[in-house]
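There is one chain below, alone, in structure tokens, taken in the form predicted on its own.
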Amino acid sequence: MNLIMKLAWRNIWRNKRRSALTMAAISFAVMAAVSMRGLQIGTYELNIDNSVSIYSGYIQIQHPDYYASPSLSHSFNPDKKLISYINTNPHIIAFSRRINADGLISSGENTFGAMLTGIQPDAELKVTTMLDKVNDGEIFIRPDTYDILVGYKLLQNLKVRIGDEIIILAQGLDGSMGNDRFRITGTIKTGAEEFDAYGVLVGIETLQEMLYMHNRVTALTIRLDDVNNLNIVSDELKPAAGLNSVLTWGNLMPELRDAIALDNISGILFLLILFLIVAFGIINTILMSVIERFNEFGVNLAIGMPHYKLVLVVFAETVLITITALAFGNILGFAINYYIVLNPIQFSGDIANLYLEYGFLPEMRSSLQISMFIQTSVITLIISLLSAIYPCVKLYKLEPLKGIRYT
């Protein structure tokens, strides 16, 4: 085998120009693939982190029937075992208790439906950026206060101002109607049209008292250190959650999940086209190299060299060309991705405003995930070996006399 590799390496540089061009083509394809995938994955992670940070969190623990039928009757009381596990998991940065309920918000003659969200302000600041989206006014600090935050569009519809008092009416856990008077301390602008038009943030203890829920919640919202740890943590949480459901951001935001999946498919199709072009280039290079040496191969066969050893030499040439090109391509791809990681692509002007309006950050980032480099390298190597099959088949069928006479 050592002799075969030496022969293969020498054969590669018998036509330096062709070999160099082939390596350059493969290196460029690998660099382009790694750079594009890095930009895709980095931007996906950025948008996921930004989207889940606004409201949903990476993971939510809910009553098993709550997602299909949101109702206070499908609330639950988190036990000590679950809370203890969440507090000790190294990948969980923070969690917050939530209550989600429907109600009516009224001021004078103006009454509108409202999405009530009971929160722990101190915990919510660590889990989501909801309280960072204050458009005007200020946030409330205590979970037992009668101060609230409302969506900026809801404030306009109610025709009230910050500092005014309103009435909130909602059905409690026991079926009775609960109502209280609250003071608006500020408005929120998240970019999510529904929340901005109907959202109301209330202290969780105040809402629990108004809805007769005691210590029950509709969700525990969890923030992770890295989106790549999502599956690990969700699987680990299931035993601790017991009968309750452990839902990831993909379950909670299927529209974003499907949009990313669709964009990912388009990126993969582009890469397939790129690799297909590279495959034809490799086939051409190896085939020309084999045909040019038919006379040489014929002589080798005539003196007793087995066909399979000649085929192994050609395969070894393909492997060496590909591995050398992969090394250069991955280095260049890493350098480009690393630069974009340090210097994200920032949008400005109308494009930036459009991104912000829909709750996305106006920038693109890259990624340095090791799996991305490994996958690209393995795919490229497989395609190169498949591309060498046809030239090797021609070589394997070569007869010594025909090879010697070939001109």
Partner chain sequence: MILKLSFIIFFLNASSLAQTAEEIITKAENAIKGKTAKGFVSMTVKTPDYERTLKMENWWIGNEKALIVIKSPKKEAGNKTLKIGNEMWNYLRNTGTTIKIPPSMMLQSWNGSDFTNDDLVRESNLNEDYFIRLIGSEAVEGNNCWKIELTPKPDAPVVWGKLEYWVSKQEILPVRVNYYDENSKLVRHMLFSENKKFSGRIIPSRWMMINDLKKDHITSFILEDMAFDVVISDNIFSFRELERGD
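Each form is matched to the other, and the largest set of C-alpha atoms that superpose within 1.5 Å is called the rigid core. In this text the structure is predicted, and so the values were computed from the model without any measurement. Positions refer to the first chain, counted from 1. What changes on going to the form predicted in complex with the partner chain:
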Given for the second form:
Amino acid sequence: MNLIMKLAWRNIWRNKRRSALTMAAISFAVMAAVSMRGLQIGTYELNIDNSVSIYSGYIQIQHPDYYASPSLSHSFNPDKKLISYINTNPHIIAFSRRINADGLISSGENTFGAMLTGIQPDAELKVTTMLDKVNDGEIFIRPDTYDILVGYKLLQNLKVRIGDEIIILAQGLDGSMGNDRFRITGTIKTGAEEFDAYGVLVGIETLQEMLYMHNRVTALTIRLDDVNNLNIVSDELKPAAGLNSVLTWGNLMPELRDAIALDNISGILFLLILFLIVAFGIINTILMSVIERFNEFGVNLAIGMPHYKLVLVVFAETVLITITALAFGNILGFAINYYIVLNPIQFSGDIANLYLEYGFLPEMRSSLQISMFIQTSVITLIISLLSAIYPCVKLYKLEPLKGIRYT
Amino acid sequence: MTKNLLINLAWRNIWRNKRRSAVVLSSIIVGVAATISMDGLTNGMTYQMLFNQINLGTSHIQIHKTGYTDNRLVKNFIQGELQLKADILRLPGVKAVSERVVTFGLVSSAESSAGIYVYGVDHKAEKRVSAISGLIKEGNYLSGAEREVVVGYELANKLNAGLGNKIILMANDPSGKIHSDVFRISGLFESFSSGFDKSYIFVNSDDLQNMLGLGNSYHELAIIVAEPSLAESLKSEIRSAVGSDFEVKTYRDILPILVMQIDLSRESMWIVNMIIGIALVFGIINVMLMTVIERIREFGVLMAIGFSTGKLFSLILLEALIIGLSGTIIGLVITGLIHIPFSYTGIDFSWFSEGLVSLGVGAVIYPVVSYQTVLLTIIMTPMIAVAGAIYPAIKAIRLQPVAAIRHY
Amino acid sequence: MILKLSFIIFFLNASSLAQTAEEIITKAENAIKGKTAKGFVSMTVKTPDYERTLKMENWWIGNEKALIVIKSPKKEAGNKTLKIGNEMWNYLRNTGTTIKIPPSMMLQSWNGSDFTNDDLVRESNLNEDYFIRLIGSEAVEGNNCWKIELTPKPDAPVVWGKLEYWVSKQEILPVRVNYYDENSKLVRHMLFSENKKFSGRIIPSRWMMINDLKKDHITSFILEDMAFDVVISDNIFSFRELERGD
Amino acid sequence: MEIIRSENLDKIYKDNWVPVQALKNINLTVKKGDYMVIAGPSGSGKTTLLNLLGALDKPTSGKIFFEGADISKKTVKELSGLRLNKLGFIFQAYNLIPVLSAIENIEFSLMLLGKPEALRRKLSLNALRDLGIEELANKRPNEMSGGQQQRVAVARAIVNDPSVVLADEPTANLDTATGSNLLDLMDEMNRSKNITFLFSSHDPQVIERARILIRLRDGQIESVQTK
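Having displayed the form predicted on its own, please output the structure of the form predicted in complex with the partner chain.
Now the full complex is given, and it begins with the chain already shown.
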């Protein structure tokens, strides 16, 4: 083995230029893959974070039937054990209680259907950004007042102004028609059409009283320190949640999940093609470098070196070149990604406005996720080794005489 | 020495060492095939999304009464007496126009009910504008018979209603009064979008107009033009023709996010092509370099017999150019041979992602190659091949003839 | 006097001998609804999640107009529902406002019951919307009944595929109604029982609607006091009346 | 003592359009201590014969016995082992592994044999000393002249004390003086150490030194001279 490594190492140095070019090609591919992938993953994270942060949160705990049939009868009373578990989990930054209910909002002539969300303003500020999306007016602070925030389109449709009073009507948990008079303190603009046209934020205690919910909620919404801890935390939460279901953002926002899945496909397609080209480059380089040395290899075989040792030398060369290239590629890729993480690519002009209009952030960010570097490296190494197979098969079939005589 | 001789020499050199040429050629062919297939799939995917949306009813241009987009009320109708349809049909480039009565309503069966968008259409005109009639999986599309309704599979399941079953449709008229009427399911459609299948139903416009007391008024004019690129210019033409009482919007206005995504992915194709190009250059430099080194002796002889360094340089680049051109052509032919059947049959990606269906793409992707990419490939690939040969060529002309001849 | 008597005899004969299915249904329906009606009704809603009882005062003019005022429990007392034709308004005492139920809310449950707002609005005229056919006699809960089948007319905007209506032969009162979908699946049924005498008229005082698709969803009405065919001022079905707090 | 014996060797190349009879009915014997040269003009079949005798190629018909054993019955692996253990090779070009220094090149076959390091060192240094090129020990082939490279090749060929050293035109790429020096060295080794040498060459310098000279013409033995 020692001998093989020595030969391989020296062979690489013997033809510095060719080795350097091969390394450069692989490094470039790794760098391109890592930075493209980083941009994708980073932008996904950004979009997930942005979309998830507005309303749904990363994880919600719900009554097991609420997802299929969202009605107040599928609300639950979070027990102390669950709350204290959530409070002690190191990956959970904050959580909030929520009630979602359908209702009517009415001002004199105009009545519209409304999506009522009962919130604890102080907790909600730590969990989601919906209260940061105040367009006009101001947020209410206490969960037990008759102040509300409404979507900015809803305000227009109701033909009322901030400060005006409106009536909300909704069917309570006991089937009774809860109704009360509320004062609009401000409007929200999230970019999500549904929310802007139908969303109403109410203090949770007021809503619980109006809908005869006592301490029941329809969801506990949880904010994580890092989206990458999603699966860990959701698995950890399951036993504490008991019969209640633990839903992740993918369940809560399937359109976003699907949109990302679609974009991911084209990203992976790109990487496939990039690696295909690099693989071809590697095959050709190794093939040429093997063929070029057929005379030399022929002599080696003639003096009694077994074929497999020659093949191992070529494989060792490939591995050494690839590993060196991986180091360079990953360092470069990391540097690029690190730069983009610190200085996200900002869109400007029409596209930026359009993005903002629909609630997306007009920027692209990168990622430094370790698994991405590892995956890319492993794939590259495998591709390199696969690429070495064909040249090595040719080498394995080489007869000593043919090698010596090869021109 | 004439130029022809140089070409002749280059050509013979290429053929003399078939293996070496084949290696370079294969790199280029793979590069060409990869670039074009990538473009084909990405375009196919995005165009399909757009095309599907347009076909599902967005159409190329829509006309509404001013204010309709902000408040989709039944009372924001276009008066039938205006004969807008006839005027628009006369415009050059317009292929088909359909008048649609659109309202939000409730459908109910004995078991369940749902809020839906009801489209009242003239089945003959609508068939030329939207593809719903082609998506019927069971029963038939509207035929003009009374009280027919076409609903999506998902909705039918929710209502627990099948072909021939009746559903009750309820909606309010322009004055706000609620009307209900009975319809019978004549057809079930299934589009790529489960969201669409859940929330859109189609009836004959006469029935809906009668139910809502609309006379011959309607809400939406959907227009299909000969070429999507004509939409923008026709929009301004129509706008000046119909005046400010009406909103004229193209699919680009109606589907901004989708259009933006397509534009963005087209932009990013340049970056992608560039990266692929650079990856290709590395491969080509390597192989070219090795072939130059292999031939040092031969070059030494050429120089010894009086070949100038300039000519040698040109010779190497010329060889690269010839291989680059042939590789591009062979690559295009091979890609074409693969691409053309697939552009008819499509490639089934359902094994790859279930998400495709729900995203409005459909599981089967029909690759669409843009002529820009083909053109770019034809121009760029031979240039990349030549670029890859520059460094090796410089190496070659720096050789001392005597040292080169001795080299083995 | 004789004339009047003979008239009655003629009527009795007609009712006991040569009744058509339409006449039976009309009689049964008229018996429990009258041209006009007013009275006190308590409604008990039972679901797996809750059970509650509302006491209400009602005024009806056929299927056309209705006013329902909730008397208890306290928190809902004073809430009113007004129906005129196809439209509905809710008066909320708590906030002193009137809300017109928009079409999108028509499918919401009415006061937590098994009835939707739409059910109240759409309560149809059986003679107008259905072909009515006597299909036999059957004993239901000890009552000798006519079994009548009602199939909707093609254009009638009713969701049902078929109704089966049992009317007691003796009192000519409804005993049971089955509601089927178009595939002849039983969706829900209504049971009438506990006949009582209200202002000279004997009618069932307990009406129970049982959902056959959702388990344990039952809404029952108990008529506590009813008066039929009394004169009801049209003024009662006005917004002014609606918003007049008691 | 007989090392290699051939019986009725025929070799026909069929890779060309017309089959070429490269060797015809060759019978010869190489004995321990021989200094044998196979000579003949270009295309007479001398390299082919050398390759057959060196177990690098297989005859079309006939047999080759190496130390009494029929090598046609041996597997590829056994042949490789045979070459490694019993044979030393010197070629006209591409003789050395370019990435290894002189001493490493010499050690190379010992390494393949799995000899311990100390022994390898000792044997290799001895071989270098025998050829008078100790000062080249740590040089790479591209730092040496052609003659020096060939000396290293000889050192590598003899280091393992092979039964026979086969040299295919060892002087072909050398000038006369260098070639003469190299041949003197091999002559000396044959005499002092009784190493068996088998050459193929048409170089008069080589032929002149032959103790057994076999002349080939058109694939057949034309004459055998013993000096």
